[in-house]
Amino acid sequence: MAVCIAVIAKENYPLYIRSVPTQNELKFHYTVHTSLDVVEEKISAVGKSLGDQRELYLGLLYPTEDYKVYGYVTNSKVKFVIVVDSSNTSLRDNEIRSMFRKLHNSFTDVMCNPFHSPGNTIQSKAFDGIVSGMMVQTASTV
């Protein structure tokens, strides 16, 4: 499903970035970081209209020629970005939402680990396994 999954801290530095084709890793870093402007714009627009009651799922941030970039923000302002291949037309919005939900639950498990210090990069094998599962589905369908 996903070709790149990133977790970005409240202060906009990466906590975790993983991409499937490793030769394009720099391109995905650039894509994720450029999407942060759109995330901040959507957060501020929604924050003005609804106050604290906002949807965590931001939807499609922007499409490029090769990829579609989706965003999600937790209540603690940690951002999740998923980059999906544009050729995958069978992927629906509710499937993207469930991927973010699964990612958020796994991230919560990492933060609840007493041996993890918040603000450091995520090095959990369980979290990596969840992300790998989302990536493997892409490799098998392509």
Contents of the next structure:
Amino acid sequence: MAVCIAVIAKENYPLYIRSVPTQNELKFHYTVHTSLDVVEEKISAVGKSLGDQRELYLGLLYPTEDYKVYGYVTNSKVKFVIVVDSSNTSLRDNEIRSMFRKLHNSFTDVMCNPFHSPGNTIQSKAFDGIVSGMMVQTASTV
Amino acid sequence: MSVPDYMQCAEDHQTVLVVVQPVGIVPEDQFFKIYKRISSVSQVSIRDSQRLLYIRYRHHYLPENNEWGDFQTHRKVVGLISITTCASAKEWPQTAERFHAQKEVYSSTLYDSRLLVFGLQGDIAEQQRTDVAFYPSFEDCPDVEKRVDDFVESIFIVLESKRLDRATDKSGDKIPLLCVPFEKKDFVGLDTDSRHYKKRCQGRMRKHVGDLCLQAGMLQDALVHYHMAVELLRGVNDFLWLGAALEGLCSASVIFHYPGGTAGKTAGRKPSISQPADAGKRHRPGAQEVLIDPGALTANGISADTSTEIGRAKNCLSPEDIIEKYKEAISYYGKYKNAGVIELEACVKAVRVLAIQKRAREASEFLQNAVYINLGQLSEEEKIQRYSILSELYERIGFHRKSAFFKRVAAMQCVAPTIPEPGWRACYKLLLETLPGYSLSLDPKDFSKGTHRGWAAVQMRLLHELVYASRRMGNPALSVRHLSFLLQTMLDFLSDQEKKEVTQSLENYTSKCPGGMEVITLPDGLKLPPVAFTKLPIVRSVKLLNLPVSLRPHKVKGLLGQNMSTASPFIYSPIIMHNRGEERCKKIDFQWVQGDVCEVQLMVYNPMPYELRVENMGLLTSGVEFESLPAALSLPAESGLYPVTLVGVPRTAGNITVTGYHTSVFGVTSDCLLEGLSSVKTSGSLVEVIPSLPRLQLSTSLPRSAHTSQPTSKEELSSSVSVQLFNGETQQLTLTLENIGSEDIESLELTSKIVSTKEKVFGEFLSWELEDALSRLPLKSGQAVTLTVNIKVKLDFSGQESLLQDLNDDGLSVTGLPISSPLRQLLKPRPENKTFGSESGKAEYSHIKTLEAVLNFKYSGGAGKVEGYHRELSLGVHVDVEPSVFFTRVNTLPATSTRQCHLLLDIFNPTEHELSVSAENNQDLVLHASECQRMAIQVDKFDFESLPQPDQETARFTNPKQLEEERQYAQGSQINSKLGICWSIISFQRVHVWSKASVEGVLNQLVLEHLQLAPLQWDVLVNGKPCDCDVIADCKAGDAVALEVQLTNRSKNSVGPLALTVVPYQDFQNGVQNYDLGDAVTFIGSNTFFIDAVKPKESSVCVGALLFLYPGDFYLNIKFQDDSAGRELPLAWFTLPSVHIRALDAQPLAGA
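Based on the form predicted on its own presented above, generate the structure block for the form predicted in complex with the partner chain.
Full assembly next; the chain just shown is listed first.
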């Protein structure tokens, strides 16, 4: 499914980024990095119109030739970015949403860890596990 | 048309295109100078109307693009200005010909042309020609602008005529079909009479008229025409032209809404001075609601027929509609492969509009679309241009990251392997421009705050590219700087392998161009701040070290310590202000000395996975001239904290601040300032340097010891000696003092102190004579003096009583009462020697006691002495005292004389050697190992009263206990000197040396009392002879024996009155004493004496007489009357000698 999953801090630096090992990792770094432009734009646009009631899911940020980039932003302005293969047409919007929700839950768990200091990169096995689950090819739970 | 003009914007639709070109040989700089002057005439106000004509100048325009002029008239070259030089009239025909040839290129579209000739003078130049202007030189051409103005006006006339011509075309006339180059062949053989065809022609013409109106400054008309064109073309599905019409509509609306232009400041229009008066009103919201006002249109001199066609419909698009229409237009363009450039340009224009509207997301969609437009084979240069413009547009809509991405792509394109001559300089420049997009600054200061947070992988890639580009540019200094920066800031993100690679290449580069701390300024003014390797190695703490104890300067402090904090009124506060900055500035409370090596300890850490060689590591200081002595170190891989001591010598006195350190790693020298390193712990960096002081070196005759002084002792020792002595032994210690400093030693003091020993020391432990050494002062550098110190150990010689219980079996007890026994001989040593069987008992005696003292030398000299500083050198003296002899028990026995007594000492030998003990007037006593023997010494009683009394003044200030101790000490030493007990170990070499033993420790109060002369001294005289000790007074039976009892009062108080009774008795030497001597002895007079009160230091004498009736041995016992007040006084004071009188038969005398 997902080929790259990233968590980006409020200040727009990566807290976590992982991509399928077979491909050029740097490329995904670039992809996620540039997608932040769109995320920021979307947040600022939403902030103006809706105020407090905000949909966390940002939807498709932009499609590239090979990938689709989806975004999600928590109320604390932490961003999640999922990159999926464009060829994977079976993936519906709802599924992406539920992936983000799962990711958000797991991220919350990480934050609840008293030994984790917010702002540092995420080094959690549980979180890793969730991410790995989303990156495997066979969609079983989602 | 294959080359897109990325700089286009919506308002360009309004302009007329004029090409300015050189003809023949024109110096480039001169050409552009003129070009600049020409292009300054970018908008011209037309006489007699309020309209403005905008001109777009190009110095290069593809004729191919010109062919699209019918499609969008602003693409049409309508004017040509040629610039040429002509030196002589001879050349003139040729030049004119060339000009004509050039005109031919654009002949199909050209409205008018001009030729500017420079340098030609003479007849030809005198000619008045409208299309040619002559100027003597490039400098002397004042009316170029005027010429251009005129030229533009003439263009306007043509334009206006064309507009009117086309606009008034009646529908009945045959309207030519306008078409784009690639369409031409499609329309061959088409039925020109069909309604469909006619409509198409009409629509296209409307659109064309709209374009012309727009160019001619008739915005409202243009809008109307465009609307009509859209309607017409939509009906015939002429998509390409429909798109163009829509775009025209958009352009016109944009021009209406945004009079400031959409191109941004680079291509921004001049603020229109001569714009119509209503221009300002266009800003107001809802301006798009303006409807066509037929009256206004007629006022502009345009036929009213266009306005009637539209009626009152809204003719201007709202900002939202503009985007919608752009989208639509682009989608129509997209249907035609050959219109790629048009589509791309439309996208760019739309993006510019969206950027103004601040609708970034939609703009990005347009851009995204633009990225996918395939223009066929692009040259590398075009690619670079395309990426750059994409980057610029992204930048404009606020997508800095995306912008940076494309800029980087453009940069990479500059040096693509397919390019024969890679533009490394351009690449580098573009790469630098991407830095903000990746939130990367080249100032290492921005990275010093905590852990780096950013897109490390991406940033690292960029830095690598910068390094590579700068290297290929042939600027090794720059690549060293970038590589250093990479290493310094991205260290945490580099893998071990990468670290290795980076450092290797850094070393390669620095071998050619060493890195330094200077700021590198790039040609475009960008400054690259120096990179200090604060992480190679990482310094965790900086600690200024005090000088070694022996070198520390001391100053006699005032009564109030200088370090008393006056900052707070509170003596104690639990709230401690943790201010690191303040801490750093804090002055450290020790001093360094000028000319002496001072040390700073750094705790460093090597984060590299291999050995790190740091060369030339030294201190950076300020304040005082400081000679740093750099060190080179090699830190093992992942070393952990590693202490490094940096040294230096302050050359002047004053305050010095350690501001940082400098290193040289991988050929890059760095100055690391502490203030920039927040992770470094430091307890202060400011220290005072005092003027120079001399240095003293001490060497001793005794071996040095590794013994450390007890931790409780405050001062540390510079060195110490240790020696093992038996209790009572004396040893000489020779000290050599050498001046190893540069200053003369001018003063020297020596004190000693016994440190924290639990043992009681008798006598002076250390003693010396300093006068000789002092007489040699001042001691010059390199000179030495010697000094002898005597070490005398005299600890308590008393043993534990419990161990000697068995020696006590003889029943001797100390009593104060006189034992009126007959002759007592000195007790002979006991024949049976008792040895201690149990080892444990012995062990307790043989345990070694330690005695420690410190010899403290205070010396000073040089400039430091003037300032009141001195140095202290302390020598620890550690003595292990082995027990020699023990006095396990002490007793006194009264001697026969009241002025004497016997001191009985049980002496125990705890050593493993044979000991010989001697005392004054006594024979030697040989003791085997672990043997105990008793020694009896006859001593005269002591008169302690004669000891000097402490004067009243001191007595008042010292506490009573101390006074008591002093008194005992004085008494003890008096007794000691009298006894003179010495011992020696027979088997040792020092056999002849008798070591003293003292008895102070063993003497208890009771014994002392016995050894003391009683304050009341009694003297009994028989027949005028003193009768004491064992003296037997002889007398004749029948004669009167005079008995005189004299009392001398030595006590402080007066004593008395006392009553004495003399009782005679006979001792049968078998325990029976016969007191019934009434018939044998008679008293002459009373047998009781009465002594009145005797004042201190006075004496009183009672005299009586006895008469012995028979010869024999008699004893007189002088007793006190019980009723006397003398009870208050101790009994021992009344020890009167018993008097032994031998009454002899008078016969032999008579016989004699």
